[in-house]
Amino acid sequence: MKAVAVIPGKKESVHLTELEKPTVSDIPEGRGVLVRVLKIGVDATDREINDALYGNAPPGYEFLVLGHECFGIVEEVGPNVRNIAPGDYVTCTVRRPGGSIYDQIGRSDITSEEVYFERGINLLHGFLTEYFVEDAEFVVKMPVGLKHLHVLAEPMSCAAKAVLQAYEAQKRLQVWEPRRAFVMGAGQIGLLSTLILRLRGLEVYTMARSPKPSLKAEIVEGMGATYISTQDKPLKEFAKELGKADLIIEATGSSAVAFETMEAIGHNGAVVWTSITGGQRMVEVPSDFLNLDWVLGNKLLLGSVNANRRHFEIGITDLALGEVTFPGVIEKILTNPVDGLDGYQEMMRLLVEEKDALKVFINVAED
């Protein structure tokens, strides 16, 4: 069967390759789930792997199959699978357990090991192929009523985790009732974080470089949030005029912006960094001021990456609630479809050249 892969460490090596079709018996103890791939989402992670910034092939292979945002339909299940049946629409978690205590309790998303295993990213093939098989533990059902949102389940899980982790960590304060949130970046994670925070009732300001009018602004405002172009109003200036935020979700992909957020958070506030920045950029920060301000202000900074099954389920629930609360808005994020695995070059072109592409996805097969 066809698959789209890269040779890790070799820049711009994306290509079409062949893999043997998997079977449910590939998974031990009768827990296999065979999925026919319908759609795969791609993002900056796939672009950066193709740029040879990170990523490693599975043992025994010189290539790594891309794709960590999947949506498909179940064709067959092993004899010990009870909660999933042929015909179910499903997505799949990305990271797989290593050997740490966190991995052993189902929290591979916060593994303490330096070496991690992520499908389509590191040491495990991804989903950008015609079929995959997986242990039922990592397969998550999607309601038929949400199949039009398909590949958004994975980025939604990351946004759900980022917000949830902030609330969990802020239990340190005993009482924390955030009212104002800034979301930095209006890509998929930023927009989905905006959705989650609006569903929680926060006053949300989502900031990105693009001036209005734009699709990003339309989506943000369709969710009842306020869109701010940082070209018109830089973060520091905006926070000075409006007041600092109680919660900031940083999702720009820029380390410089990530550090800027540290000056825009209020006392007892929390900043969540979700950006993955492969590179060597250096920025200057007001370290004495930040040290004093953060210690005296009891402020919290945390990093959030990946998601586990629980976050997928929470994210899917919020997608459903978002569809009811803001009908027709979420689907606008799905901007750039590509037909078939043979269109991998167009897929990569969109990721590299189309700065307004919110979500590039591949239509692998018809439902």
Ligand code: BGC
Second form
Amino acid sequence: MKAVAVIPGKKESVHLTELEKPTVSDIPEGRGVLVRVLKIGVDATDREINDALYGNAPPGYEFLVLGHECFGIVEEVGPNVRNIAPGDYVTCTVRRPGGSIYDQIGRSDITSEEVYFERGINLLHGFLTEYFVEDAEFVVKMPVGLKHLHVLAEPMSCAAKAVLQAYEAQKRLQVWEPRRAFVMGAGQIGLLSTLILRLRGLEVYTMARSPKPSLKAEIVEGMGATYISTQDKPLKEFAKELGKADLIIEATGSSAVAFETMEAIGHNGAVVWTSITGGQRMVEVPSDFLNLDWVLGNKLLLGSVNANRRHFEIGITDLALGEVTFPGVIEKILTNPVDGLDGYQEMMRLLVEEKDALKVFINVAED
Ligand code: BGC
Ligand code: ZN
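Got the form predicted on its own; could you also share the form predicted in complex with this ligand?
And the full complex, kicking off with our chain again.
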């Protein structure tokens, strides 16, 4: 069967390769789930991997099959699989356990090991192929009524984790009632974080460079949040005018913006960084000011990556709630479909060149 792969460490090496079709019995103890791939989404991580900034091939392979945002239909299950059956629509978590205590309790998303295993990203092949088999533990059901949102389940799980982590960490304050949130970036994580925070009743300001009108702004406003172009009003100025935020989710992909958020968070506030920045950028920061302000304001900064099964389930529940609260808005994120695995070059082109693409995904097979 066909698969789309890269040679990690070699720039712009995306190509088509061949893999053997997996079988349910590849997974031990009768826990295998064989999935026919329907759609795979790609994001900035795939772009960085193809730019040789990130990612590693599985041991024994020169290539890495891409694809970590998956959506498919179950074709067959092993004898010990309970809650998943042929015909179910599913997605899959990305990270697989290593050896730390966090991995052992099902929290590989917060592994303490330097080496992590992620399908389609690091040391494990991804889903950008025709079939894959996986342990039922990592397969997550998508309700049939959400199948039109398909590949958004994975990015939604990362946004769900980011927000949840902030709320969990803020229990340190005993009575945290965030009112105003800034979301930096209106890519998929920014937009989905906007959705989650709006569903929790926060006043949300989502900021990105491009001026209005734009699809991003339309989606943000469709979710009852306010879109701010940082070209019109830089974050610092905006925060001075309106007041600082109680919660900031940073998802621009720019480490410079990540540091800027530190000046826009209010007392007792939390900043969550989610951008993956594989480059070498350096910025100067007002360190004395930040240090003093953060100490005096009891502020919290946390990094959040990946998501486990629970975050997928929370994310999927929020997608469902989002659908009934802001009907028809979420699917506008799914901007750029590409037909078939053979379209992999067009997929990369869109990812690199199409600045307005909110979500590039491949239609691998018909339902
Ligand atoms: C993926 C996450 C992953 C992260 C770091 C993101 O694009 O969605 O699942 O943990 O990259 O590799
Ligand atoms: Zn991703």
